[in-house]
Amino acid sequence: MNGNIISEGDYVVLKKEKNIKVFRVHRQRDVFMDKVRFTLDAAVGHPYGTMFEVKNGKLLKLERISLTEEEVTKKVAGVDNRDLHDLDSNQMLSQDDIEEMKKSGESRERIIEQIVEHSVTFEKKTEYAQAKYIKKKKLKHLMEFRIVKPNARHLCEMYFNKSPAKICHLRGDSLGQILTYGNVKSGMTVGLVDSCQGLVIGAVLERMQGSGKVVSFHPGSGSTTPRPILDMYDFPPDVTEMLHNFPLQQINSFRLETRSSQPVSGSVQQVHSVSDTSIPETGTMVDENTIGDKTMVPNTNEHNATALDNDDAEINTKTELNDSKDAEGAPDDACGLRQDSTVSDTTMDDSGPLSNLDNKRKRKNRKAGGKSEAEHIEDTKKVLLENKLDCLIIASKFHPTPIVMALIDFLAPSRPLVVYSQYKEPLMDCYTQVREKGGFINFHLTETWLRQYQVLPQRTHPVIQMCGASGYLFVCCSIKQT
């Protein structure tokens, strides 16, 4: 099947100006956009990038673009808008009249012309105000959109505009900086901790173009976790095979295994414990009862028996259930940095909601005849033993310090470490711990500030409503210690 042709079962992006939505193409299944119901049956077989319009609930290919604002704008224009008032009586056409024209099959140009002609104040508006008025009416009354392939930019923009808490308020320019600072490219072995529902993982897989390996470290005991955004990328099987998953709570036991046989990092002789560090009591997602000797591997100077007694050591990062509901009410809860917004007893327990999801995945794998979760984890261990990580990226709603300290020994020398957080306090703590540990140089802790501009003839200016900040980035580079 041609990858540039829309097929049934594909995920597609419907883009209408700033309104972006993702749907899966199924025949005779209704979808809604701007309160308009229609089906995507007619889109099957057309190439991506095609413009469509909806008429009377039917999807039709748009043969030509509707008239521009300059073509509809009248020659007569006012000097300024000081005497204009926004009243319902300014438009003589009612909503019922406009809907009747749509049902009768009137062309798009005719509908816009009728709206302009029946506007009492249109001729009194300035030339720029007339163009703005026409653009606004076209967006409201004309259902025209473009169908494109899902990619990192469209998915990040869609979630950032509608549900930013689900992706930890990660904006598109910050996502681009993560990929740039991480030097992500084809053929690499990338380590990831993604709490953005698979957005960062999909962006990395998209950049690597099917060559290399991606190791995703995730909370929970199963071989994977639900990532709805990653499914929307609609990657082919050869790309998804690059992804390997490994639970964070098995990191310490895996490090003990490699230390007894072969050191993970031949040059690193000591692993600092999180108990020796000072993690702020506020703004942390890690249970303080588990931060101690059981959280990280003890120093090599201690007796090996002491380390083996701590087989239950784990990074007890609490998973936040219902994060999207809690985040809308309180900004501090958007990325799960407050302890009172978590569920502590059901996250890592064997009888919690996550374990039910794990059981469903196990049954699904058995029915499909695929590998078991234990086999998937063993495959990931082989990847970590064969190749050190060329890049470590962490974009998590949890406190990053315990995660970073547990994973940086898997990073090869002269490789980047990139940590994203919505708040600067966790990154400041992480910066302090990594600097004290040693083995890293070129530290940067930055905040991204973006200003969007409207670029139009003789009216270029910053956009009035925009988001100024999008989290913080901590970047450094590993070195080989002698």
Given for the second form:
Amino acid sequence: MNGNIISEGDYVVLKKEKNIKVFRVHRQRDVFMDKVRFTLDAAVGHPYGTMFEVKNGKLLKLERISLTEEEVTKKVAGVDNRDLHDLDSNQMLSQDDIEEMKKSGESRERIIEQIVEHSVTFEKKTEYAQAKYIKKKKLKHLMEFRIVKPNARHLCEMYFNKSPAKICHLRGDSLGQILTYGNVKSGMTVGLVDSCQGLVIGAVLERMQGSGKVVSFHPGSGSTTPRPILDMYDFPPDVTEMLHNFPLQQINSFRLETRSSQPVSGSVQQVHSVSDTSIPETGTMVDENTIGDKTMVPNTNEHNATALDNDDAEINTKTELNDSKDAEGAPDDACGLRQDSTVSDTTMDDSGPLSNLDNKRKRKNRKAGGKSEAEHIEDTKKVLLENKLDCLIIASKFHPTPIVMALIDFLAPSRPLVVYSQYKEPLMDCYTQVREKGGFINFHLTETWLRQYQVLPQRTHPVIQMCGASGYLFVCCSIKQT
Amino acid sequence: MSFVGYKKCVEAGDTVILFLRYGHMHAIRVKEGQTFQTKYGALRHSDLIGCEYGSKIVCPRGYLFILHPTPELWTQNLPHRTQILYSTDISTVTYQLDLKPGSVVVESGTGSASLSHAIIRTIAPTGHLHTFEFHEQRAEKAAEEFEEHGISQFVTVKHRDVCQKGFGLDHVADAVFLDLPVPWNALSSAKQALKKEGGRLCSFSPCIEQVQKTCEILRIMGFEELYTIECLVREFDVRTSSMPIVDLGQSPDVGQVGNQSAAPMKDNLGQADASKMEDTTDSLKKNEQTDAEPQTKKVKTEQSEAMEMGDIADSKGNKNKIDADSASKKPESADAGKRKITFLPASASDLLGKIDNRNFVFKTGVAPSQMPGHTGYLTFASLYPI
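The structure above corresponds to the form predicted on its own; please give the structure of the form predicted together with the partner chain next.
Full assembly next; the chain just shown is listed first.
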């Protein structure tokens, strides 16, 4: 199978200017974008990067990139806006007229032309204003987008634009810095705490491509909290197999074990076992949820996929529910792509029987043998005992200091500690505490200032709105303890 | 394998980073029999061999740490042959170009190879960097460094003016990075170098005129999603600072002395730690018990403190935090009520600071008075399959 061809079962990113969405490709399944309903069937078989348009509910490959400014711009243009008045009557076409045109199957060029022709003021606009007008109308009336592969950049941008709270307001450039300052690369052992629904874990796995180990410390005592974004990366099994999980609630007892330098016994005291039956693969139903039918996601335990279209509140409650459940130490069968879960192929799902493809994917995500959760924690302990961490990354909604203090002993000497927080004060506390404890040098507490520019002939200037919240990074370097 | 893989101990031939103190580092190549003069006296290379990375090394007049080289440390310590890209821009470039192990990248010019090291780190062991430099000595020097750093197998260095002669690469690259005086001259060749299934491009230019011309040509050539940004890092110096508290004379409220009563602080900022933050009520209780002062006076202090803190918190936009704190302390005030003490929303003194001898003492992150204000504009663009 060619990885560059859109295939059924793939997670795909739909990109329409700033509007980014992730769906999973299923035959005859409705998806929504800008309130337009269509299916992704026709995308299958096309290479990634292809431009599509939706016309009358049908997805079509777009042969030619949308019309350029020059094609529509009239040769007549105004000098300035002294004679322009802001009136509803400036556009003689009603919304209904435009909808009618779209339904009758008019070409996209024709629709825009009509809108321009029926604008009373268009010819009086300056040529720059005309260009801006056309751009706006195209974005509003044409459904043109590209389908690309999911990656850290697209996923981070999507979440940062739509629901930044879910990713701790982690901006793309800060994520990039985490990876750079963490010196994340192929073949290393990374320890990390991710409260960003798997965004950071995925970004780290992406930079390692199947070589090395990632130990994700998650809150609670049992299995992992949901990580829907991690699923969206759509990693092949050799990449997800690098990921090991460890519950933070067991970290202190594990530290005690290692301190008394006893070999880890095969039996861990009391691990919350997960019922070995029916753990549905969750987090993969993005597209289903986006249908917008809320009755389809009634069971919070089995459905923690993000519904990118649905309102955030719903998702948040779901996540919280799972979190609190997890914190109580209840058997938690609600986790996303969990390579340590035993997945039953006969699982029934709310949305009906899963397709063969889903089952295939489940098998893909399952480790051979179907180990119990306790065994997986034992495996992770072995990883931690055999390898000192080559970097420790914390991007968490929890106060970082206790986490950092509990985990820094696992870090090898001369390695980076990278802590991200949305707020500066917790990081200042962490900075002070780590400094006081010793064993670290080269302290940096930073934020990033990122300004975008509009670059157009005669119209170059910084973009009017800028994002002032990069979050904060605390980076330092471990030294050998004497 | 020192730049692309960690190892435990220093061997002859390694490049190591000597960390003397904050902002004071050196990169040296360890050779048996050589010495290196530091601020703290002579350092014999042979003393380093066999030492674990991260170890403390004692010199005649001080000590230093030997650190494992990373592209970021190298960027801070490399010999400058040109102006270089620093880690903030580098991380943005790496991220925006979607680099990962296996990526094939084209870069020009090589310059001092600051970015090259970071690219190689990210794309190794399966990717490759083709880097082009029109200055012959720089190209040679860069190749030499890659050799010394054990990463030459991941990179091809060519001495060539790409603006005139092009890259000579056909559809092999996932990403192209241009840091050239006239980048637009290299764009058609860059397009030719990108894979047929598309790829990403970045052009770094210090001047806006270069950016304008580049963007114009990029659009003509069919590149999309043009995104021009400027990215600067702000570094904070975390330290304890203080501000004096003004004397407002007698307070009209209780007929008591106002801030004159600034009693010894009951919270120890220095000890602020996690447990405290989780359990501030507890620490308050303790303080109460130990406090033998007349109670009215104490209340006064708490009040003025709370106001002080509240104001500061507000100005920092941290009101929510304060609200949350006061909410968590309600039971406490009920308890206190029995003893005729009315607690105002308690201060967030654990977090923000304390009143001490007519001073408000607090932890803060101080932004530098001087910082880099401009490095260059980064323009990113996507090329899609036709």
